[in-house]
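Below, in C-alpha coordinates: the form predicted on its own, a single chain.
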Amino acid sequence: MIKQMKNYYSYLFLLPAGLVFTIFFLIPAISSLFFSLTRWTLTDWTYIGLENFRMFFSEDSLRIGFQNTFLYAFLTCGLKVVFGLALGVYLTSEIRTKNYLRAVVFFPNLISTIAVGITFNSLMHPSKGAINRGLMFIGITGPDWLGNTKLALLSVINVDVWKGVGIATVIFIAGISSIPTQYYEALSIDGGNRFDKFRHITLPLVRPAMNSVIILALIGGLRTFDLIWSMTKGGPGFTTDLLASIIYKQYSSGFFGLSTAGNVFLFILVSVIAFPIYKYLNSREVDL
(Lines of atoms letter the chains of each structure in order from A and count residues from 1; the text may use other names and numbers.)
(Lines give C-alpha, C1' and ligand atoms only; values in the text may rest on other atoms or scores of the structure.)
Protein backbone atom coordinates (compact mmCIF):
# COMPACT_ATOMS: atom_id res chain seq x y z
CA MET A 1 0.00 0.00 0.00
CA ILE A 2 2.78 2.43 0.96
CA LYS A 3 4.69 1.58 -2.23
CA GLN A 4 1.60 2.25 -4.34
CA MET A 5 1.14 5.60 -2.55
CA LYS A 6 4.74 6.54 -3.35
CA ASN A 7 4.30 5.64 -7.02
CA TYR A 8 1.09 7.65 -7.17
CA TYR A 9 2.78 10.59 -5.47
CA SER A 10 5.68 10.52 -7.97
CA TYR A 11 3.27 10.64 -10.90
CA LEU A 12 1.83 13.89 -9.55
CA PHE A 13 5.12 15.61 -10.38
CA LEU A 14 4.66 14.57 -14.02
CA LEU A 15 1.13 15.95 -14.17
CA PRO A 16 2.00 19.64 -14.92
CA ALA A 17 4.39 18.69 -17.72
CA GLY A 18 1.88 16.17 -19.05
CA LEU A 19 -0.87 18.80 -19.14
CA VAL A 20 1.36 21.28 -20.96
CA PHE A 21 2.42 18.62 -23.46
CA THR A 22 -1.16 17.52 -24.06
CA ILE A 23 -2.62 21.02 -24.41
CA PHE A 24 0.13 22.64 -26.43
CA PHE A 25 1.46 19.73 -28.50
CA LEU A 26 -0.65 16.57 -28.54
CA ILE A 27 -4.08 18.16 -29.09
CA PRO A 28 -2.81 20.63 -31.76
CA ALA A 29 -0.96 17.80 -33.54
CA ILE A 30 -4.05 15.58 -33.68
CA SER A 31 -6.20 18.56 -34.71
CA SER A 32 -3.76 19.44 -37.50
CA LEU A 33 -3.87 15.89 -38.80
CA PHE A 34 -7.66 16.02 -38.88
CA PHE A 35 -7.95 19.49 -40.44
CA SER A 36 -5.38 18.59 -43.10
CA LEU A 37 -8.08 16.28 -44.49
CA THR A 38 -10.67 19.05 -44.66
CA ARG A 39 -11.41 22.34 -46.35
CA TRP A 40 -11.96 24.58 -43.35
CA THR A 41 -12.54 28.13 -42.24
CA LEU A 42 -12.86 29.60 -38.76
CA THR A 43 -16.54 28.69 -38.68
CA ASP A 44 -16.97 25.60 -40.88
CA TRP A 45 -15.19 22.57 -42.34
CA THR A 46 -15.78 19.99 -45.08
CA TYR A 47 -14.04 16.62 -45.26
CA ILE A 48 -12.16 16.20 -48.59
CA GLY A 49 -9.77 13.34 -47.83
CA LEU A 50 -6.26 13.59 -49.30
CA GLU A 51 -7.13 16.38 -51.73
CA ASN A 52 -5.10 18.96 -49.78
CA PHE A 53 -2.00 16.79 -49.98
CA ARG A 54 -2.48 16.30 -53.73
CA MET A 55 -2.76 20.06 -54.21
CA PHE A 56 0.25 20.69 -51.98
CA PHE A 57 2.50 18.38 -53.99
CA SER A 58 1.31 19.98 -57.24
CA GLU A 59 2.48 23.43 -56.05
CA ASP A 60 4.67 25.02 -58.75
CA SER A 61 7.29 26.31 -56.33
CA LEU A 62 7.52 23.10 -54.28
CA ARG A 63 10.54 21.71 -56.12
CA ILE A 64 12.66 24.78 -55.48
CA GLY A 65 11.27 24.87 -51.94
CA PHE A 66 12.61 21.36 -51.32
CA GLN A 67 16.00 22.24 -52.80
CA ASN A 68 16.31 25.43 -50.78
CA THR A 69 15.14 23.80 -47.56
CA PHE A 70 17.70 21.00 -47.73
CA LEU A 71 20.48 23.34 -48.85
CA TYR A 72 19.63 25.78 -46.08
CA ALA A 73 19.37 23.11 -43.39
CA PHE A 74 22.56 21.21 -44.20
CA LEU A 75 24.69 24.31 -44.87
CA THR A 76 23.65 26.10 -41.69
CA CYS A 77 24.06 22.89 -39.71
CA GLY A 78 27.54 22.19 -41.10
CA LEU A 79 28.77 25.76 -40.65
CA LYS A 80 27.45 25.98 -37.08
CA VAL A 81 29.25 22.75 -36.21
CA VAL A 82 32.55 23.88 -37.74
CA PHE A 83 32.55 27.44 -36.38
CA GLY A 84 31.00 26.42 -33.07
CA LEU A 85 33.68 23.78 -32.49
CA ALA A 86 36.49 26.15 -33.49
CA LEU A 87 35.17 28.88 -31.18
CA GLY A 88 34.56 26.34 -28.41
CA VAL A 89 38.17 25.13 -28.55
CA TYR A 90 39.48 28.70 -28.65
CA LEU A 91 37.27 29.93 -25.81
CA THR A 92 38.29 27.05 -23.51
CA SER A 93 41.98 27.75 -24.00
CA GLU A 94 44.11 29.87 -21.67
CA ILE A 95 43.21 33.38 -22.85
CA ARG A 96 42.52 36.27 -20.50
CA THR A 97 39.48 37.66 -22.26
CA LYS A 98 37.64 34.38 -22.82
CA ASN A 99 34.69 35.29 -20.55
CA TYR A 100 34.18 38.56 -22.43
CA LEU A 101 34.51 36.83 -25.80
CA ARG A 102 32.02 34.15 -24.76
CA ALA A 103 29.48 36.88 -24.02
CA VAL A 104 30.18 38.55 -27.38
CA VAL A 105 29.76 35.28 -29.29
CA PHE A 106 26.51 34.41 -27.51
CA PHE A 107 24.99 37.91 -27.75
CA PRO A 108 23.42 37.53 -31.26
CA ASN A 109 21.40 34.57 -29.97
CA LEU A 110 19.64 36.90 -27.52
CA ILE A 111 18.30 39.15 -30.28
CA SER A 112 14.93 38.49 -31.89
CA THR A 113 15.25 36.71 -35.23
CA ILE A 114 12.85 39.19 -36.83
CA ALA A 115 14.96 42.08 -35.54
CA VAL A 116 18.10 40.45 -36.95
CA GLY A 117 16.40 39.92 -40.32
CA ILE A 118 15.19 43.53 -40.56
CA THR A 119 18.61 44.86 -39.51
CA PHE A 120 20.53 42.82 -42.06
CA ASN A 121 17.96 43.63 -44.71
CA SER A 122 18.98 47.26 -44.22
CA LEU A 123 22.70 46.51 -43.95
CA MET A 124 22.63 44.52 -47.21
CA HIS A 125 20.81 47.17 -49.24
CA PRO A 126 22.63 47.39 -52.62
CA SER A 127 23.18 51.17 -52.55
CA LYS A 128 22.40 52.44 -49.04
CA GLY A 129 23.50 49.46 -46.95
CA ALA A 130 26.49 49.77 -44.62
CA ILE A 131 28.10 46.61 -46.03
CA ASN A 132 28.29 47.87 -49.62
CA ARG A 133 29.25 51.36 -48.48
CA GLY A 134 32.12 49.84 -46.53
CA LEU A 135 33.20 47.86 -49.58
CA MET A 136 32.92 51.00 -51.74
CA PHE A 137 35.24 52.81 -49.33
CA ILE A 138 38.01 50.33 -50.16
CA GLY A 139 37.25 50.41 -53.89
CA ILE A 140 35.05 47.30 -54.21
CA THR A 141 31.57 47.38 -55.75
CA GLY A 142 29.34 45.26 -53.57
CA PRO A 143 26.64 43.01 -55.09
CA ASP A 144 22.91 43.09 -54.46
CA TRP A 145 23.05 40.62 -51.60
CA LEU A 146 19.34 39.93 -51.35
CA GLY A 147 18.28 40.80 -54.91
CA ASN A 148 20.73 38.56 -56.74
CA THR A 149 19.17 35.15 -57.36
CA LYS A 150 22.54 33.42 -56.85
CA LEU A 151 23.44 35.23 -53.62
CA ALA A 152 20.14 35.80 -51.80
CA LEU A 153 19.84 32.38 -50.14
CA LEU A 154 23.54 32.26 -49.26
CA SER A 155 23.26 35.72 -47.71
CA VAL A 156 20.43 34.58 -45.45
CA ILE A 157 22.39 31.43 -44.56
CA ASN A 158 25.36 33.54 -43.46
CA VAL A 159 23.10 35.66 -41.24
CA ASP A 160 21.54 32.52 -39.74
CA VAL A 161 24.99 31.12 -38.93
CA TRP A 162 26.09 34.45 -37.40
CA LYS A 163 23.05 34.45 -35.16
CA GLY A 164 22.99 30.76 -34.25
CA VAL A 165 26.66 29.92 -33.82
CA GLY A 166 26.56 31.29 -30.26
CA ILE A 167 24.37 28.50 -28.89
CA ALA A 168 26.49 25.93 -30.73
CA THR A 169 29.61 27.42 -29.16
CA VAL A 170 28.11 27.26 -25.66
CA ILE A 171 27.23 23.58 -26.14
CA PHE A 172 30.76 22.81 -27.35
CA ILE A 173 32.28 24.75 -24.45
CA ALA A 174 30.24 22.63 -22.02
CA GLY A 175 31.33 19.45 -23.79
CA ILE A 176 35.01 20.37 -23.89
CA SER A 177 35.01 21.53 -20.25
CA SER A 178 33.65 18.14 -19.15
CA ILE A 179 36.67 16.27 -20.58
CA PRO A 180 39.02 15.25 -17.72
CA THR A 181 42.30 17.20 -17.82
CA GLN A 182 44.22 14.00 -17.02
CA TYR A 183 43.79 12.89 -20.63
CA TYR A 184 45.52 16.00 -21.92
CA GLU A 185 48.27 15.71 -19.31
CA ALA A 186 48.93 12.09 -20.27
CA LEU A 187 49.21 12.98 -23.94
CA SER A 188 51.57 15.87 -23.12
CA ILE A 189 53.84 13.45 -21.27
CA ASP A 190 53.87 11.24 -24.37
CA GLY A 191 54.98 14.23 -26.46
CA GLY A 192 51.65 15.17 -28.02
CA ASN A 193 51.14 18.68 -29.39
CA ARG A 194 47.96 20.80 -29.57
CA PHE A 195 46.81 19.17 -32.79
CA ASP A 196 47.27 15.70 -31.28
CA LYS A 197 45.20 16.74 -28.25
CA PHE A 198 42.43 18.01 -30.51
CA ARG A 199 42.46 14.99 -32.81
CA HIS A 200 42.82 12.19 -30.29
CA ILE A 201 41.06 13.60 -27.20
CA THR A 202 38.86 16.63 -27.87
CA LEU A 203 37.25 15.52 -31.13
CA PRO A 204 36.23 11.99 -30.04
CA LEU A 205 35.08 12.99 -26.53
CA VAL A 206 33.16 16.09 -27.57
CA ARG A 207 30.95 14.00 -29.85
CA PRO A 208 27.86 14.08 -27.55
CA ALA A 209 27.94 17.88 -27.68
CA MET A 210 28.47 17.78 -31.44
CA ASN A 211 25.50 15.44 -31.84
CA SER A 212 23.31 17.90 -29.93
CA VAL A 213 24.43 20.78 -32.15
CA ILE A 214 23.84 18.76 -35.33
CA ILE A 215 20.30 17.73 -34.34
CA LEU A 216 19.27 21.18 -33.09
CA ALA A 217 20.74 23.00 -36.09
CA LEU A 218 19.33 20.52 -38.60
CA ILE A 219 15.80 20.64 -37.19
CA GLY A 220 15.98 24.43 -36.94
CA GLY A 221 17.15 24.70 -40.54
CA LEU A 222 14.47 22.40 -41.92
CA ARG A 223 11.64 24.33 -40.26
CA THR A 224 13.05 27.87 -40.42
CA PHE A 225 10.75 30.66 -41.53
CA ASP A 226 11.14 33.92 -39.65
CA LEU A 227 14.60 34.90 -40.90
CA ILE A 228 13.78 34.13 -44.53
CA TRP A 229 10.50 36.02 -44.35
CA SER A 230 11.95 39.10 -42.66
CA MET A 231 14.84 39.34 -45.13
CA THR A 232 13.53 38.22 -48.54
CA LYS A 233 9.90 36.99 -48.20
CA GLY A 234 10.96 34.13 -50.46
CA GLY A 235 12.24 36.41 -53.22
CA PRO A 236 13.51 37.43 -55.61
CA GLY A 237 10.82 35.40 -57.31
CA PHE A 238 10.80 32.01 -55.58
CA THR A 239 14.58 31.69 -55.29
CA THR A 240 14.69 31.76 -51.46
CA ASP A 241 11.37 30.06 -50.78
CA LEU A 242 11.57 27.30 -48.19
CA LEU A 243 8.85 24.79 -47.35
CA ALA A 244 7.81 26.88 -44.33
CA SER A 245 7.48 30.08 -46.38
CA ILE A 246 5.45 28.26 -49.06
CA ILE A 247 3.10 26.98 -46.35
CA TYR A 248 2.77 30.48 -44.91
CA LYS A 249 1.91 31.94 -48.32
CA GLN A 250 -0.83 29.34 -48.70
CA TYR A 251 -2.21 30.21 -45.29
CA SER A 252 -2.11 33.97 -45.91
CA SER A 253 -4.00 33.40 -49.18
CA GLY A 254 -6.85 31.75 -47.28
CA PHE A 255 -6.07 28.11 -48.14
CA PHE A 256 -6.18 26.96 -44.53
CA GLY A 257 -6.66 23.24 -45.20
CA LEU A 258 -3.89 23.25 -47.79
CA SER A 259 -1.44 24.98 -45.45
CA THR A 260 -2.36 22.58 -42.63
CA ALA A 261 -1.55 19.65 -44.91
CA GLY A 262 1.78 21.31 -45.65
CA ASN A 263 2.51 21.63 -41.94
CA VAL A 264 1.68 17.96 -41.37
CA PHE A 265 4.00 17.00 -44.22
CA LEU A 266 6.78 19.25 -42.84
CA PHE A 267 6.42 17.62 -39.42
CA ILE A 268 6.70 14.15 -40.97
CA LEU A 269 9.67 15.23 -43.10
CA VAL A 270 11.58 16.63 -40.12
CA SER A 271 10.85 13.47 -38.10
CA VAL A 272 11.90 11.12 -40.90
CA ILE A 273 15.21 12.97 -41.30
CA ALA A 274 16.01 13.82 -37.68
CA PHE A 275 15.25 10.55 -35.86
CA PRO A 276 17.48 8.24 -37.96
CA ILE A 277 20.33 10.76 -37.80
CA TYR A 278 19.85 11.03 -34.04
CA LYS A 279 19.98 7.25 -33.61
CA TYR A 280 23.03 6.97 -35.85
CA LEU A 281 24.95 9.74 -34.05
CA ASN A 282 24.17 8.31 -30.63
CA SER A 283 25.46 4.89 -31.70
CA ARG A 284 28.85 6.43 -32.47
CA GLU A 285 29.33 8.29 -29.19
CA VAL A 286 32.45 7.61 -27.13
CA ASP A 287 32.00 7.19 -23.37
CA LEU A 288 34.38 8.94 -21.01
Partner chain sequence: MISRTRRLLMEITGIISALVIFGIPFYFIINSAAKNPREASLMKMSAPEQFLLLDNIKEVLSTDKGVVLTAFKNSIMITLFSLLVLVLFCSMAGYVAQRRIGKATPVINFFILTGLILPPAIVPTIWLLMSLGIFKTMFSMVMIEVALSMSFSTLIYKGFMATIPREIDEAAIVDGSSSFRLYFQIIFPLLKPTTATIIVLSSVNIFNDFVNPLYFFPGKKNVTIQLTLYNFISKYHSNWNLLFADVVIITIPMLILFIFFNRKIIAGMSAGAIKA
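Residue numbers count along the first chain shown, from 1. Definition used throughout: the rigid core is the maximal C-alpha set that superposes within 1.5 Å between two forms. Predicted, not measured: the structure shown is a model, and the values here were computed from it. What changes on going to the form predicted together with the partner chain:
- Once the cores line up, the CA of residue 135 ends up 2 angstroms or more apart between the two forms.
- Superposition on the rigid core between the two forms places the CA atom of residue 13 2 Å or more away from its counterpart.
- After superposing the rigid core, the C-alpha of residue 275 moves by less than 2 Å between the two forms.
Having seen the form predicted on its own, could you give me the form predicted together with the partner chain?
Below: the lone chain, stripped of partners and molecules.
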Protein backbone atom coordinates (compact mmCIF):
# COMPACT_ATOMS: atom_id res chain seq x y z
CA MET A 1 0.00 0.00 0.00
CA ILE A 2 2.61 2.54 1.11
CA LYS A 3 4.57 2.20 -2.13
CA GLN A 4 1.56 2.81 -4.29
CA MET A 5 0.54 5.73 -2.09
CA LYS A 6 3.55 7.67 -3.33
CA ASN A 7 1.82 8.16 -6.67
CA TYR A 8 -1.03 9.86 -4.91
CA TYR A 9 1.17 12.24 -2.95
CA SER A 10 2.66 13.72 -6.06
CA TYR A 11 5.43 16.29 -5.70
CA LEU A 12 3.38 18.33 -8.16
CA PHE A 13 1.47 19.58 -5.12
CA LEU A 14 4.66 21.27 -3.93
CA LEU A 15 5.27 22.95 -7.26
CA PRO A 16 3.13 26.13 -6.96
CA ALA A 17 4.40 26.96 -3.49
CA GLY A 18 7.94 26.00 -4.44
CA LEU A 19 7.90 28.22 -7.52
CA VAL A 20 6.63 31.31 -5.71
CA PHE A 21 9.11 30.76 -2.88
CA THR A 22 12.02 30.25 -5.27
CA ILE A 23 11.30 33.21 -7.51
CA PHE A 24 10.28 35.79 -4.92
CA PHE A 25 12.41 34.73 -1.98
CA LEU A 26 15.28 32.35 -2.76
CA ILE A 27 16.61 33.88 -5.98
CA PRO A 28 16.80 37.41 -4.49
CA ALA A 29 18.37 36.01 -1.31
CA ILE A 30 21.05 34.09 -3.22
CA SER A 31 21.78 36.89 -5.68
CA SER A 32 22.21 39.28 -2.75
CA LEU A 33 25.42 37.40 -1.92
CA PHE A 34 26.84 38.50 -5.25
CA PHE A 35 25.42 42.03 -5.41
CA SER A 36 26.76 42.83 -1.96
CA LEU A 37 30.21 42.66 -3.55
CA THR A 38 29.42 45.30 -6.16
CA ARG A 39 28.82 48.97 -6.69
CA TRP A 40 25.36 48.68 -8.12
CA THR A 41 22.94 50.96 -9.98
CA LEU A 42 20.31 48.24 -10.61
CA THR A 43 21.09 48.36 -14.34
CA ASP A 44 24.85 48.20 -14.09
CA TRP A 45 27.34 46.86 -11.57
CA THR A 46 31.08 46.97 -10.91
CA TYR A 47 32.73 44.29 -8.82
CA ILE A 48 34.48 45.87 -5.82
CA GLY A 49 35.16 42.86 -3.58
CA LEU A 50 34.61 43.30 0.12
CA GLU A 51 34.64 47.09 -0.03
CA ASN A 52 30.99 47.41 1.07
CA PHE A 53 31.56 45.21 4.09
CA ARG A 54 34.71 47.11 5.05
CA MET A 55 32.68 50.29 4.90
CA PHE A 56 30.23 48.86 7.42
CA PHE A 57 32.99 48.42 9.97
CA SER A 58 34.85 51.66 9.32
CA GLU A 59 31.92 54.11 9.37
CA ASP A 60 30.60 54.86 12.83
CA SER A 61 27.14 55.58 11.48
CA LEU A 62 26.97 52.04 10.06
CA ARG A 63 28.75 50.20 12.85
CA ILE A 64 26.32 51.51 15.41
CA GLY A 65 23.59 49.59 13.59
CA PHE A 66 25.13 46.31 14.76
CA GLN A 67 25.28 47.24 18.40
CA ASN A 68 21.76 48.59 18.32
CA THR A 69 20.34 45.57 16.50
CA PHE A 70 21.88 43.25 19.10
CA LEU A 71 20.70 45.37 21.99
CA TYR A 72 17.23 45.73 20.52
CA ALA A 73 16.78 42.02 19.81
CA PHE A 74 18.09 40.74 23.14
CA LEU A 75 16.42 43.35 25.32
CA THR A 76 12.99 43.04 23.69
CA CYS A 77 13.34 39.27 23.87
CA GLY A 78 14.32 39.27 27.53
CA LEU A 79 11.61 41.71 28.56
CA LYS A 80 8.96 39.83 26.61
CA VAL A 81 9.95 36.58 28.34
CA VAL A 82 9.86 38.15 31.81
CA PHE A 83 6.66 40.16 31.41
CA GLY A 84 4.99 37.52 29.24
CA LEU A 85 5.65 34.83 31.85
CA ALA A 86 4.49 37.05 34.72
CA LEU A 87 1.31 37.96 32.85
CA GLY A 88 0.83 34.34 31.81
CA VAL A 89 1.00 33.15 35.43
CA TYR A 90 -1.27 35.99 36.54
CA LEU A 91 -3.84 35.37 33.82
CA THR A 92 -4.03 31.64 34.51
CA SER A 93 -4.63 32.20 38.23
CA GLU A 94 -8.08 32.25 39.75
CA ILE A 95 -9.27 35.69 38.79
CA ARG A 96 -12.63 36.46 37.26
CA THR A 97 -11.52 39.17 34.85
CA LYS A 98 -8.94 37.02 33.08
CA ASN A 99 -10.73 36.75 29.74
CA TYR A 100 -11.23 40.47 29.57
CA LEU A 101 -7.62 41.17 30.57
CA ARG A 102 -6.28 38.66 28.05
CA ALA A 103 -8.10 40.47 25.26
CA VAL A 104 -6.80 43.83 26.46
CA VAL A 105 -3.19 42.67 26.64
CA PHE A 106 -3.47 41.03 23.24
CA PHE A 107 -5.19 43.78 21.29
CA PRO A 108 -2.08 45.95 20.55
CA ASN A 109 -0.87 43.09 18.31
CA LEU A 110 -3.62 43.91 15.89
CA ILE A 111 -2.86 47.61 15.59
CA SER A 112 -0.47 48.59 12.86
CA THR A 113 3.03 49.35 14.04
CA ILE A 114 2.97 52.76 12.39
CA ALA A 115 -0.14 53.69 14.37
CA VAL A 116 1.54 52.54 17.59
CA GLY A 117 4.60 54.59 16.68
CA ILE A 118 2.52 57.72 16.09
CA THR A 119 0.64 57.29 19.35
CA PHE A 120 3.73 56.85 21.48
CA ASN A 121 5.52 59.65 19.69
CA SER A 122 2.97 62.00 21.13
CA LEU A 123 2.65 60.24 24.51
CA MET A 124 6.43 60.56 24.85
CA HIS A 125 6.52 64.23 23.81
CA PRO A 126 9.03 65.91 26.17
CA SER A 127 6.84 68.78 27.34
CA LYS A 128 3.27 68.02 26.27
CA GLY A 129 3.24 64.20 26.32
CA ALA A 130 1.04 62.28 28.75
CA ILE A 131 3.95 60.34 30.24
CA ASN A 132 5.92 63.40 31.29
CA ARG A 133 2.75 65.15 32.45
CA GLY A 134 2.00 62.17 34.64
CA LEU A 135 5.55 62.28 36.03
CA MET A 136 5.25 66.03 36.62
CA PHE A 137 2.13 65.33 38.63
CA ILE A 138 4.17 63.33 41.14
CA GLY A 139 6.98 65.87 41.03
CA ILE A 140 9.46 64.33 38.61
CA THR A 141 10.69 66.13 35.50
CA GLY A 142 10.57 63.48 32.80
CA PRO A 143 13.37 63.17 30.25
CA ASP A 144 13.10 63.70 26.50
CA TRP A 145 12.30 60.07 25.80
CA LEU A 146 13.00 60.07 22.08
CA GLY A 147 15.35 63.06 21.81
CA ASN A 148 17.95 61.95 24.35
CA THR A 149 20.65 59.95 22.59
CA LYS A 150 21.08 57.57 25.53
CA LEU A 151 17.38 56.98 26.07
CA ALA A 152 15.86 56.95 22.60
CA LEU A 153 16.61 53.32 21.77
CA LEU A 154 15.41 52.14 25.17
CA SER A 155 12.17 54.07 24.73
CA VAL A 156 11.50 52.39 21.41
CA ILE A 157 12.37 49.01 22.95
CA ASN A 158 9.75 49.61 25.62
CA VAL A 159 7.11 50.44 23.04
CA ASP A 160 8.02 47.27 21.16
CA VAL A 161 7.53 45.26 24.36
CA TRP A 162 4.22 47.05 25.00
CA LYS A 163 2.99 46.03 21.56
CA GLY A 164 4.42 42.51 21.50
CA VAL A 165 4.03 41.25 25.06
CA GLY A 166 0.48 40.08 24.26
CA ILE A 167 1.64 37.37 21.91
CA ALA A 168 4.27 36.19 24.42
CA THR A 169 1.55 36.13 27.07
CA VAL A 170 -0.86 33.98 25.09
CA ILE A 171 1.93 31.54 24.25
CA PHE A 172 2.80 31.28 27.95
CA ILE A 173 -0.89 30.89 28.82
CA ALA A 174 -1.14 27.99 26.37
CA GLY A 175 1.99 26.45 27.87
CA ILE A 176 0.88 26.86 31.48
CA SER A 177 -2.63 25.54 30.75
CA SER A 178 -1.17 22.34 29.34
CA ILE A 179 0.56 21.47 32.63
CA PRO A 180 -1.49 18.75 34.41
CA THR A 181 -3.05 20.02 37.66
CA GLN A 182 -2.05 16.81 39.47
CA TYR A 183 1.52 18.09 39.61
CA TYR A 184 0.42 21.14 41.55
CA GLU A 185 -1.82 19.07 43.80
CA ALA A 186 1.03 16.67 44.56
CA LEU A 187 3.26 19.57 45.54
CA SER A 188 0.56 21.06 47.78
CA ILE A 189 0.28 17.72 49.60
CA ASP A 190 4.03 17.74 50.10
CA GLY A 191 3.67 21.18 51.62
CA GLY A 192 5.04 23.33 48.81
CA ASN A 193 4.03 26.99 48.68
CA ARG A 194 3.18 29.14 45.68
CA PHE A 195 6.78 30.03 45.03
CA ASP A 196 7.75 26.35 45.01
CA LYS A 197 4.99 25.66 42.51
CA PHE A 198 6.34 28.30 40.19
CA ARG A 199 9.98 27.34 40.66
CA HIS A 200 9.65 23.55 40.47
CA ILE A 201 6.65 22.96 38.22
CA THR A 202 5.66 25.95 36.12
CA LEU A 203 9.14 27.11 35.21
CA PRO A 204 10.59 23.80 33.98
CA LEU A 205 7.38 22.65 32.27
CA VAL A 206 6.72 25.91 30.50
CA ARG A 207 10.05 25.50 28.67
CA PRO A 208 8.62 24.69 25.20
CA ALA A 209 6.43 27.79 25.32
CA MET A 210 9.38 29.87 26.49
CA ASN A 211 11.48 28.56 23.61
CA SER A 212 8.84 29.68 21.14
CA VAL A 213 8.71 33.12 22.72
CA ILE A 214 12.50 33.46 22.69
CA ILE A 215 12.83 32.43 19.05
CA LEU A 216 9.94 34.55 17.82
CA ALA A 217 11.09 37.61 19.75
CA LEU A 218 14.72 37.27 18.65
CA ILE A 219 13.91 36.83 14.98
CA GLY A 220 11.39 39.65 15.10
CA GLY A 221 13.75 41.92 17.01
CA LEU A 222 16.70 41.38 14.70
CA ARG A 223 14.80 42.33 11.57
CA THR A 224 12.57 45.03 13.01
CA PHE A 225 12.13 48.20 11.02
CA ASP A 226 8.71 49.84 11.10
CA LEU A 227 8.59 50.81 14.78
CA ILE A 228 11.99 52.48 14.80
CA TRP A 229 11.18 54.13 11.48
CA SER A 230 7.88 55.59 12.62
CA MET A 231 9.28 56.75 15.96
CA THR A 232 12.83 58.05 15.47
CA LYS A 233 13.92 57.35 11.86
CA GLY A 234 17.19 56.21 13.39
CA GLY A 235 17.75 59.55 15.11
CA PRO A 236 18.78 61.58 16.97
CA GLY A 237 21.80 61.43 14.65
CA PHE A 238 22.44 57.74 14.05
CA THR A 239 21.94 56.67 17.64
CA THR A 240 18.91 54.46 17.08
CA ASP A 241 19.75 53.09 13.65
CA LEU A 242 19.23 49.36 13.28
CA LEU A 243 20.54 47.19 10.44
CA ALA A 244 17.09 47.25 8.84
CA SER A 245 16.87 51.04 8.92
CA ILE A 246 20.40 51.34 7.52
CA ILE A 247 19.38 49.05 4.66
CA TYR A 248 16.48 51.39 3.95
CA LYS A 249 18.55 54.57 4.23
CA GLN A 250 21.25 53.27 1.87
CA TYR A 251 18.60 52.05 -0.52
CA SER A 252 16.79 55.38 -0.66
CA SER A 253 20.04 57.27 -1.21
CA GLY A 254 20.80 54.98 -4.13
CA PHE A 255 23.68 52.97 -2.58
CA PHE A 256 22.22 49.67 -3.69
CA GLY A 257 25.38 47.62 -3.25
CA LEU A 258 25.92 48.96 0.25
CA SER A 259 22.28 48.38 1.12
CA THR A 260 22.55 44.78 -0.07
CA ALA A 261 25.72 44.30 1.98
CA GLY A 262 23.69 45.39 5.00
CA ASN A 263 21.08 42.87 4.01
CA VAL A 264 23.68 40.10 3.85
CA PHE A 265 24.96 41.16 7.28
CA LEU A 266 21.42 40.82 8.55
CA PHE A 267 21.18 37.33 7.01
CA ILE A 268 24.42 36.32 8.71
CA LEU A 269 23.44 37.82 12.04
CA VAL A 270 20.00 36.20 12.04
CA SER A 271 21.38 32.82 10.94
CA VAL A 272 24.24 32.85 13.43
CA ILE A 273 21.89 33.72 16.29
CA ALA A 274 18.63 32.04 15.34
CA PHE A 275 19.66 28.68 13.85
CA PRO A 276 21.86 27.52 16.77
CA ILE A 277 19.38 28.80 19.36
CA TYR A 278 16.62 26.99 17.51
CA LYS A 279 18.61 23.73 17.55
CA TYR A 280 19.79 24.17 21.14
CA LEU A 281 16.39 25.05 22.60
CA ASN A 282 14.64 22.25 20.77
CA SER A 283 17.12 19.73 22.14
CA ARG A 284 16.47 20.73 25.77
CA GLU A 285 12.72 20.55 25.94
CA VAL A 286 11.22 18.78 28.92
CA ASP A 287 8.61 16.30 27.77
CA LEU A 288 5.41 16.02 29.69
